[in-house]
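We begin with a single chain expressed as structure tokens, specifically the form predicted on its own.
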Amino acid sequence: MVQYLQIASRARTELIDITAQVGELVRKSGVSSGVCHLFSLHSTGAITINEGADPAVRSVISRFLSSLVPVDGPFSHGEGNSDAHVKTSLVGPSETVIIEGGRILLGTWQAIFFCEFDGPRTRKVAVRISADD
């Protein structure tokens, strides 16, 4: 079964802390054991597993990010967002994290984001909880 995490952007680049959301999804499940596939169903907006306690780390990747692919790079879709699909592109549209004793299995630092690259919008995550058998 596929559930939906609605998430809502404030800024044209934003990494979005959705760990607690992923979480109680997870833990409604009731899967003690298994896999959570995430999936944005955005061609401008990304999912990443990365530090989670220092906000400055968000900064750091959005601001690299801007550096690498500028806005006002040399793009010829006319709809002003170029740069949002390559750095989706770059950063990947999924994550699968593993489940583990109820609960999702991340690192001591670790979380999970949305990266939006196109806002500010309303997005939606795809969200699929795999028992193992």
Contents of the next structure:
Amino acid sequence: MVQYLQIASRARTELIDITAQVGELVRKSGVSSGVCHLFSLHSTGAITINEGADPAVRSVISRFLSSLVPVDGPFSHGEGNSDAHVKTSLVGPSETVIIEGGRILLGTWQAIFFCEFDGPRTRKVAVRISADD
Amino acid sequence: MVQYLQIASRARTELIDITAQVGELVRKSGVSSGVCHLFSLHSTGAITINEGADPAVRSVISRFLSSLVPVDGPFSHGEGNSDAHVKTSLVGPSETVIIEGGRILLGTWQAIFFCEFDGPRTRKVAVRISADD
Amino acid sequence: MVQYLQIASRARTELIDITAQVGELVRKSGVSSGVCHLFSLHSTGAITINEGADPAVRSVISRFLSSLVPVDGPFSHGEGNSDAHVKTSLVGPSETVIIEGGRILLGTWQAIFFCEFDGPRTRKVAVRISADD
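Next up, the form predicted in complex with a further copy of the same chain. The previous block was the form predicted on its own.
The next block holds the full complex; its first chain is the one shown before.
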């Protein structure tokens, strides 16, 4: 069964920690061992996993991408968000996390982020939890 | 069961929309709920998901990567395609898409692309469809 | 069931071929058809799949990333490894490979690499093998 996370971004470029929401869906599913697929349904938003403890890390990633792919670069896509499409393909729209002991298996410092590249907007991430075979 | 998509690229760098072929394999599989793993069997070709409606988007991504990783950069790999290997690791060789209601679950503007970085060539993408548990 | 690969890196930035270890876990699992999820439990290390035959390729990727994201860039994360976090989100922390005929399905030249971006350290990669439905 597919469920959806609703995410309200507040800036044009922003990494939003969605670990707690994903963890809550996994807990409610009752699945103790399996995998959880996360899929951003947008072409200007991505999903990544990186350090969640120090907020400076998400800011570093966001600012690095903004400087690597400038919003006013020599792009031809007419909507003015070409940079957001490029960033989405660099980071990628999905992640698969392992479920073990009823919880998402993450390293000590890892958190799951939705990467907003063309906000502020309301976004949807599809979540599919598969139980063990 | 693994199936294969054959893809004939026509340029050195090119994003090729394979959404229809993937959708057809999913339809024929009869799987209504599950996931579909896509895996490029090449080290100079990747898979991404981005906007399919405006062809300018795939061109923007392709041209950005070409300027970020120039073909004549200071690389030591002797085959002259070092840039293609780098681009492949930046974009990634695989994607996992969710199947729901017998169809691939994609956002309104999303399409699945094979990214050719060292064409023209004939390429193979492995497709594995897993039914719901 | 989740298993873990232990990886000892010896340089700050390094791509380490883990194909044989992953293949051995798949072989021991006895699974003939399925998928294998690989997940780096670190926010300064990633997983990629690229050419394994010519060692120059992994060196090209490593050196390109080091020049793209310099260690002494204008970053604010206090631990001095901001570049490693950025590289991790560009390459991605996980891969899913298909198992077919009891073996990992890879292209002729493909190998699986753990990407160390803040070594030398001892690292852990979670491996979850799912049998066919």
